[in-house]
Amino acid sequence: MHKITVKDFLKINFRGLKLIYNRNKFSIPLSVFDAVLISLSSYWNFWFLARLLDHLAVNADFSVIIKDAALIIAGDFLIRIIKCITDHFIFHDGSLFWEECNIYLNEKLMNMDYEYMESEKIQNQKRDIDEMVRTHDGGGMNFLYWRMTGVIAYSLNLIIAVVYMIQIINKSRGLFTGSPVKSALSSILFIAVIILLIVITMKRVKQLKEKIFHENETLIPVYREMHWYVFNCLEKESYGKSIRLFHQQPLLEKHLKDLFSEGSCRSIRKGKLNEKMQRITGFLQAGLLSIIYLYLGIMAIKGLLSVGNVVLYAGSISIFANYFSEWVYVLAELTTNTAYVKAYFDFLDIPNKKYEGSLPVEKRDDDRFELEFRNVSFKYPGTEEYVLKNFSIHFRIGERLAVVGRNGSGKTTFIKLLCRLYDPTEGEILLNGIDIRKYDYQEYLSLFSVVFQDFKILSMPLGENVAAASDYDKEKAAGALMRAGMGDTLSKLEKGLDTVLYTDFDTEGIDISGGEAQKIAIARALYHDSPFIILDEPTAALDPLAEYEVYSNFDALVGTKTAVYISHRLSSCQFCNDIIVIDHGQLIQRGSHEELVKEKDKLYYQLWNTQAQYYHKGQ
């Protein structure tokens, strides 16, 4: 476990409290007020019971006795009523808190540089935060929120109890009549024993909390794997077929049982450590009570305390012993939890490396945007192998560019760089002669409409899927769907563009085929009407003839825009007047299909010749 210093502990938790305050400025004042009520409810009865007993001892007037009793009953009742109301608001606020903390995480995910989305390390950081909540009873920010009131209340009670302890010590000066030295020594011994008990207990509790933290850490990967198998293998239809056809049920059952057994063993060990820690704090409580009650008893016998004082100090000692053990326990928990809060903020603090730029992109009605790759080399973060090397190309405005090559040759990387999902490791990409990094990032992205191979359709209304927005032009969305070949399907839908796709969250939703999903993705690209249209192998699951048909139809829709097509099937790109061939990250050929197929000693011809047998109907 990474050692958390006192400085780190204070810095991290104060930052957490600041987030709580900025989210809702009433959260901390409410917790403080609730803590004051807890302290009041702890001491109220002792204060006025001590007063009542002292009045009874001196035969005070009956009206005074009644007043004391009324204060005990009425005050306790009022404190409880106010606390119930306060707890209602705290519970309501707290029930929303973790979800809002999750929103901050999700906003970070959506707005961080795209390269982080492909980083397993970053994804594991996010998963670890999710698992911390499951393995540490709401660990992290949620734990800090719910322990906030307790820490304040315990601290207030301890301060009040310490004041009474000082009073006890002050009154004990007369314990040995005529011998102030003995009285002082007894007080010092009394304090020393209490401090020794506290130090020994806190040290042992700290050791146990470190062991509990270790158990939590080892539980995280176990629960992560267990949830993955349950969510994917047991709940997803796509896995269901293979599981049944290959009789994988015993295999999965055994693996899940092993995971469950390991998780249970670790949870049991964690539970035993918690029980041991509670026994130790209970021992501290019992030890403190025994020592202080003995001390009080001697003082009462010596006549140094009144009846009311005995009740008041005995009550305060009881509260001190109870809340000190709780305070030690929760402080140890907070020390452990600080590592989880730090993990939360570490994720939020991941810096975006991408320079956003500030230049506005020129608005052109003729879509005359010129793009150029100039000696671009690129390797993915954390790797040493170049995916593209000294890659140079100039786009011909308004024409069709096909990008072909073997799998893994760098075709999709070329598109990611073009769309500035990544920046080049070396070299530069120019738009109208200016480095694209100098342009406003969002404006630059708006130049591209892309349909990736792994395009996603959301479980939302059809129109919102096409427009990628909740507020959109319905006539334009319907037009885009008709142009993409979804006109007949749209006309048959009772709710039209408001039809929810899939049944994940709406029982009235409709399931769509892969071909329909593909057309919706193409309609989305058409709706956004960007100067550059890119198809990055979105038809890879189709046969060559079906893919060629999709590409040809889409080409007719592009009009005068610049279009880029990526496919590992060369037949789909014959209509393009410009084809580039990438191999091992380098541009090795460029020309039309007719020109390239004549170069029989080069890669394009080899690929074409290998695939040609699939391009004829009936074969």
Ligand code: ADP
Contents of the next structure:
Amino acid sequence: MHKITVKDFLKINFRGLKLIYNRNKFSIPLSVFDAVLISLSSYWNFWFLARLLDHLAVNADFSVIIKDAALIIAGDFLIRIIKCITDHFIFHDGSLFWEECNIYLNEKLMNMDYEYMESEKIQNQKRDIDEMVRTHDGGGMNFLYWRMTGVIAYSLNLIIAVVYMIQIINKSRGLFTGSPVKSALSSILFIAVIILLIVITMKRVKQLKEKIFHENETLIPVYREMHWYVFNCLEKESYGKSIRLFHQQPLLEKHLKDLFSEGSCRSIRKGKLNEKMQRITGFLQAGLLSIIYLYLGIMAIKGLLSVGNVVLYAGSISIFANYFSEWVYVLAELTTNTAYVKAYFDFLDIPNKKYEGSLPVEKRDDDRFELEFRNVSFKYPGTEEYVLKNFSIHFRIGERLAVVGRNGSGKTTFIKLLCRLYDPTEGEILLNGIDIRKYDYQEYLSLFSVVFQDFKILSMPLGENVAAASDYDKEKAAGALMRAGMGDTLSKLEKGLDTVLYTDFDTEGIDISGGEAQKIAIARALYHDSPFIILDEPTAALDPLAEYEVYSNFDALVGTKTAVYISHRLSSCQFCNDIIVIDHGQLIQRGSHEELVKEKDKLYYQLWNTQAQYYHKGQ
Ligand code: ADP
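Switch from the form predicted on its own to the form predicted in complex with ligand ADP and give that structure.
What follows is the entire complex, opening with the chain shown before.
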């Protein structure tokens, strides 16, 4: 993370404040009001106590004395009540702000170009933000929000204190009677000592803050690893098996112990640095107070101050010393925090590179869509190797297209390009003769229902999973589940479509097998009535019988939709009237099953023979 300059500090925090303001126009005024209350509560008692003492010194009327005392008590009481109410609103608003900041991040994650989702760099950037917040005790935007009131209040108190300091210096002109030069020199010395004390402290605080920041930075990877082991490894059933069978417990215990001890060592170091910083600001406070009290004492002895003045100035100076050290401390914290606020905005600012056109996708009653890959070549961002090379294909609605090839040949990549999760590196993809980049992205996406190999089912009710919405057509969802072969299971579920899947968040949830999950994923694709249905190895988790069921019902399953069916098991593709064979990112064969098996010197025939056992089962 690079060094934050003063310009960066102002720019980034100003942007943070703008975000706070744009979200709720009252947040900043409320904080300013709260800050005024903090200052008022600090000074109120001193103002009126000074007045009371001066009145006592001149034997003022009893009613005047009572009035002064009443003002102190009533004012203080009122300020406290108003402050309680303000704090309540600030607490509510601040908590909401924190949640919303997280929502902005999650929205960004869900809507950013898909290629970023697969980018380790971007994923790490997001994790860094989460961990920075954890290591910095809620740092980032949250910290900015909560310190906003403090900075304003401390600054206000400082301004008031400076005014009183000027008054003290003004009154100290008579310190050395008949020698204005000596008086002036003593004032200069007084101010110089104060400034020196402040400068030395600030410098030391800055050094310490840099060290704390460094400790935080080194804690991030430690926490990341600890988090991964605790939440991804030890808690997951899939790891549990190999941990037990391979007796990995001692290995993991040692590794975790090392991580925890490194984490706690760094945390303790951080704590010590924090303590040191508080000690230093404490010394500053004590030093300032001693010098100022000494000065006030001399002035009082010389008769330059009334009793009330002594109380007022001593009080305001103690407030000054107290808030000045707080102010230095918070300012140093805000400087460190700026790096976290920057990381937050840097993430939100990641630009979506994908060009999004505005052309509406023609709503055709006859669903006559034509898709064409024209000389498409593609390499994944950050890689040098072409995964698809000069790939050209044309297919029409209503066709059953099977895409076969060995693992890693580029089949899934072909689908990712078709669905515009990525754009081709070279060449173009056309829908009804127009480059797909020119279409409105969401409209274009709605043409496809895809079941990817690594589909995910959410820990939510079955119906919501199928419809991908909380408000949905129950009949349609049940129909889709039946078509996907989940009819029997659905009829046995007491809560039907409202049954929660998995037990992550609901003890009454049900655990489903890989095959059932796959059927639900197929039902989800069927529910979304898109003209294209794409199944990427949809039967991988199914047993042979269930797999056969899917094949034999395939026509009924996809109806009049265009189906693109990916598999490395050739037996699953015989029902498709059009089969393409991809090898090393190139389209090497195309035809019906009967045509392709005749080309005995080519890959399809070789694969077909190798997989003969499936082939016999399929027949
Ligand atoms: P198939 O579906 O035929 O098994 P894929 O299309 O998934 O093959 O992968 C084709 C090639 O692209 C493989 O070599 C794979 O390692 C590589 N690949 C897939 N996804 C990525 C990615 N996100 N980044 C870099 N390379 C990838």
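Note that the structure is predicted; figures quoted are calculated from it, not measured. Take the two forms, find the largest set of C-alpha atoms that superpose within 1.5 Å, and that set is the rigid core. Numbering follows the first chain given and starts at 1.
For residue 248, a C-alpha deviation of 2 angstroms or more is recorded between these two forms after rigid-core alignment. Once the rigid core is used as the reference frame, the Cα position of residue 263 differs between these two forms by less than 2 Å. A movement of the C-alpha atom of residue 508 reaching 2 angstroms or beyond is seen between these two forms when the two forms are aligned on their rigid core.
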